[in-house]
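The chain below stands alone and is given as structure tokens, in the form predicted on its own.
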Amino acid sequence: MPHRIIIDTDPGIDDALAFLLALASPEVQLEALTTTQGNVVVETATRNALSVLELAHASQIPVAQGSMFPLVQPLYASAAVHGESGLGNAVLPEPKAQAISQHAVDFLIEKVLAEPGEISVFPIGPLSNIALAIRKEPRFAKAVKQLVIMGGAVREGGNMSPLAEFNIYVDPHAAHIVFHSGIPITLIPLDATHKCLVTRADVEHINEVKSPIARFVKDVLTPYLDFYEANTDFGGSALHDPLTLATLIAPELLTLQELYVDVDIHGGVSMGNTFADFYQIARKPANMKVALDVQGRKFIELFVERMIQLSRKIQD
């Protein structure tokens, strides 16, 4: 039986690629998308979620719009990396489908409580919706099967400050609530995602199939690659959000360690810093599994293979 998941998201280039990977993976049943602010404002995130599902002939999957603002911090949404639309150079038509009327937080609570222990949530944006669900309905924390979170930088440096990764930095107070909720958590931080680097050659390989999916992958990744080439020496673009799905489709590629992890919410240069107690100095039990390493090239090869398969299914 495929794993049933909801993706909580702020699409976002790599968010969109995570949707496509989920749809291309028989190990996964994508039940819904819930949206939040982050890479873009929540209205744009919702439009992007609907448009990408439509592109992939998956408009039957519900989309619920959620948090407009972080819990405490001011709204950050920026087009610096993902472009004004949030989807790089891709131009998708206005979606025919609409978001459901229910707020994402209420949708998450209702869906998870209806079938306790059956649905995993994959937050790949700021954790605002998840924190609000925990606060509004404490039973949510006991009913959700697990959270697989893209966020944080444990031994790696941050990408929003020297110490903080974007998703945690944008709403650190939400992350603090979630980390201490008691929910089974797997954290996919920059320590792992920076080892999963898609290249221009990978993009061209996908585009050997003539398909709107392949073209979309190229259109969204081209400015992403430009950004990484201008600002890093990585030699490719990190596929942050798609890597969360490796926990279900290729868990053998990840090296996980059980750790006590917390997030700094005290302000200043360390705001949003995720730190792990590797030596058990605090004497607190582990609250999550953390991906500290990954067979990055093997994951990219799997991603490329799945995009080619999806492209062959959805052709002009």
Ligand code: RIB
The other form holds:
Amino acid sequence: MPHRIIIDTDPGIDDALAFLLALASPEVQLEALTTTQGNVVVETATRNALSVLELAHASQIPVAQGSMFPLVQPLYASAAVHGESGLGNAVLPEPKAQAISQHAVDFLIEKVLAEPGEISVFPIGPLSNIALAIRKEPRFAKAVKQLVIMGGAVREGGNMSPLAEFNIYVDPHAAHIVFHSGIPITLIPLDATHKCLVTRADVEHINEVKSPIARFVKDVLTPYLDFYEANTDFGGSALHDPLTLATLIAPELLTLQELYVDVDIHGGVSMGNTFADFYQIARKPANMKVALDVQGRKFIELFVERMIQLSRKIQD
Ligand code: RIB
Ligand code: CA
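I would like to compare: after the form predicted on its own, may I see the structure of the form predicted together with ligand RIB?
Zooming out: every chain and molecule, the one shown earlier first.
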């Protein structure tokens, strides 16, 4: 039986590639997308979610629009990395489908409470919607099967401040609520995602197949590759959000460790810093599994193969 998941998202270049990987993976049943602010404002996130589903002939999958703002912090939503549209150089037509009228938080609560223990939620943007669901409906935390979160940096430096990763930095108060909710969590931090580097050669390999999917992958990734080339010595671009799916499609590639992890919400230079108690100094039980390592190149090869399969399938 495929794993039933809802992706909570701020698309976002790598978010969009996570949708495509989910749709290309028989191990996964993508039930819905819920949107939040983060890489872009929430209205743009919703439009992008609808248009990428349409590109992949998956418009039957519902999209619910969520939080416009972080819980406490001011709105971030800058075009710095993902471009004004949030999808790099990709230009997709205005989606025909519309978001459902229900707010994402209410949608998450309803879906999860309707089938306790069946639905996993994959937050790959700021955690605002998840925190609101936990606070609005106390039964949510017991009913959701698990959270697989792209966020944080444990031993790795930050990418939004020297000490904080973007998704956590944008809404650290939401992360604090989620981390202490008691929900089973797997955290996919920069420690792992910075080892999953897609290259221009990978993009060209996918584009050996003529398909709007392959074209889209190239159009979203080109400015992302340019950004990483100009700002890092990584030799490729980190596929942060798609790596969350490795927990379902290739768990053997991840090195997970059960740890007590907390997040700094006190402000100042370390706001949004995620830290692990490696030596159990605080004597607190582990609250999540953390991916501290990954066979990154093998994951990228799996991603490329599945993009090629999806490209062969979708030709118009
Ligand atoms: O730090 C990486 C995360 O921030 C990814 O989810 C990316 O989409 C951005 O939201
Ligand atoms: Ca994201």
